[in-house]
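First, one chain by itself in structure tokens, the form predicted alone.
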Amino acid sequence: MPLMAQETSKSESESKSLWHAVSPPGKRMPPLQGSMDIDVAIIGGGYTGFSTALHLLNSGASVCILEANTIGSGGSGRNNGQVIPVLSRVEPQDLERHYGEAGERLVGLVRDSAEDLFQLVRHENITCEAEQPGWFQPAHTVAHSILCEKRNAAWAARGAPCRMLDAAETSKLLGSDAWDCGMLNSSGGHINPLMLLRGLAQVCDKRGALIFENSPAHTIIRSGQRWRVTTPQGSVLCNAVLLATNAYSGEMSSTLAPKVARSIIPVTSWQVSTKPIDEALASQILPQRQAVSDTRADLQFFRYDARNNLISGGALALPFNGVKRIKNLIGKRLQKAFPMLGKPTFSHVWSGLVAITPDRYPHFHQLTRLLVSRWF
């Protein structure tokens, strides 16, 4: 799903997120003060640091997230809120031979993923307007048709729930001829992306994690045999630590992990919703509730949420009149897919950066190699 970093003021972005507007308020936590010690310090209070969170929790461990903002500030609070099972540009066969053993463990995650989610999500009786009618991915091309074919037959033949919807099948489950056809996952679905975050680290804070908001890490250093990460009023001594930060990485702190913040792209992506759409109208526009992502590099993808808002969105190539522009780009496509619903009257508009990988394949990095260089 595309992840939004935050923008330049906390309450500017806030109010223009949809989320953030619809959403109940979340427990605010304390900055960190003073010095503590725990098993394992997770930086980044988002998706990838409350799920290791949680489960180091179940496991028996001590864990505390250092926050930089507030929880839901950043992409895992503010994304579009798609549960998509697949990765954007990376087969499975690629992962396979790629990474061997490993690539078929990570295939078997990424195969998994969305039904982990939602059954997490009912274990945990998470309130985070869950919805699992699929994900569905047309193809914009008679070459991405191809293509898309051959992913779900990879897909397919690895256990995953999908299949391929011809013309007819396509245009009834989108309500538009503008696709011809595609692959549809019934794993998938969509969430609202910031209740889902509150609601884990809810469950985290329940069973014992340390929450701290407003504490960005500034360094990570050796302790003997441990480490030290250190923030603007504490430090926490422990034994492990997970940087958690995708597109913050180097936003906080120019020495946190270099390496890591130069590793990935930063690219701005925009957001935004419509008013809601009439039970008349919506019955003829994805009358099924898919979340829907095609198969362009700039993704055309919109799905419903639990107040019949259209969520769609982009990207620009240049920043400037961000607002104005990208109500008048996504305006324009959605009227070409869906005619009958005229032009589109959008309530909220937000923005952020996407983390990308110049490979495209997920990145997973050993911090003691590339910290202990540093200081030793």
Ligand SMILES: Cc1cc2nc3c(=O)[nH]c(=O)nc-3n(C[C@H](O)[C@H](O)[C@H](O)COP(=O)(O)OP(=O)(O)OC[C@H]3O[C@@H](n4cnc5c(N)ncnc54)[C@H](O)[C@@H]3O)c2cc1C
Second form
Amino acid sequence: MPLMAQETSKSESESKSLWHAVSPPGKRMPPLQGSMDIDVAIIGGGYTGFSTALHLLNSGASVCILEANTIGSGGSGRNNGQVIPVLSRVEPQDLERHYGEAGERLVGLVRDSAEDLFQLVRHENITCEAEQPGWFQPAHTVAHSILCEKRNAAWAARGAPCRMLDAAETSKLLGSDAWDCGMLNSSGGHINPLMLLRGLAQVCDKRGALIFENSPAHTIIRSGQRWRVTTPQGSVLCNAVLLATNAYSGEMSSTLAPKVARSIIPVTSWQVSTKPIDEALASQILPQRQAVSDTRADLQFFRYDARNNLISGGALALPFNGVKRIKNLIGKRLQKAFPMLGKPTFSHVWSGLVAITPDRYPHFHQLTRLLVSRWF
Ligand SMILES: Cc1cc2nc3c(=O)[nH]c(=O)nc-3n(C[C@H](O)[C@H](O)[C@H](O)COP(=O)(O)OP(=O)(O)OC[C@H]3O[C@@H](n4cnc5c(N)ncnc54)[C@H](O)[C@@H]3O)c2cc1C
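Please could you give me the other form, the form predicted in complex with the named molecule, since above is the form predicted alone?
Below: every chain and molecule of the assembly, starting with the one above.
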């Protein structure tokens, strides 16, 4: 079964996203029509595409962004909005051991990523309900407490603003005794992910980026020393191409980059949002409003948004009857961790695709030596 079939149809699941319901509309962009000439063509209008566009624009390059759907229809517009300054599985020492100096640079980039994001939001004046109360990773077993301690020591030794919380501190921070201890990184927090993305797009638009929606790229073809990217109604001649299509790489076009699409496993992640929690309850559950994701493989995670909606989620092995089953599953989990919540009712349920790499490392593909993507 095609993985996209695990989701409800795109427009249906988009209409059910909390973020699409509460965020001011973004500026609509036209589809690409006809041919154009530019320095860099970026395929994919998510954080990767717009962050790269912003850096390129600031260095004087001309840039266009081709988005197959609308800005925010990918993971960047549908995620939980947790700003997390670690990689999910890979430890900093693994990166350094495998990749030497390049690994050290990537560790520094990850360590500073949350602070950099909040600084960017302030510097560019992006309105996105940003809150920086920290990101907390509670341990769900004794073995994971040890892992958490090691992880905390490794990041602290590399200058990350993190520390371990003991059982009493953990219970106070969460308003729950369901976890024993955990790592708190004070640079983390949360944002409204769709507002962040639309804000980034707006900054790029004002700096001269040419942004096209409903413009799926179908091919990248060599054209002399340059490249031509084609869409159904147009084409872009450019010096360099960035493929920033992440988990959706194989979803919009089977011809664009099939090897890249095959290199990742797109996994559906479900999100649920409660109705706003009243102040009395919110002062007991997660009273300092950190973003929280625990040590489980099937993560337990939650955060408040600006309206005190508690936003959580999870994964389902099988998609059938997904909305009902995920509500049941997450409702039970939240009630177990926070009995004072009672049986939660959810106002929004939606999903998106996460790209998993087989070795859990981040992958950067150099499509050819003449294309721009290169890290290691
Ligand atoms: C439900 C969910 C919850 C998550 N929660 C968190 C979280 O709390 N914290 C966190 O750090 N990360 C989280 N993530 C992961 C995070 O959202 C992603 O890592 C991030 O958004 C990836 O950004 P991106 O720009 O690389 O890809 P995307 O935002 O997915 O953008 C890729 C874009 O490429 C477009 N595209 C694809 N093919 C083509 C084509 N042929 N032509 C043109 N455009 C094309 C797609 O339409 C899409 O808009 C979550 C992800 C999901 C799905």
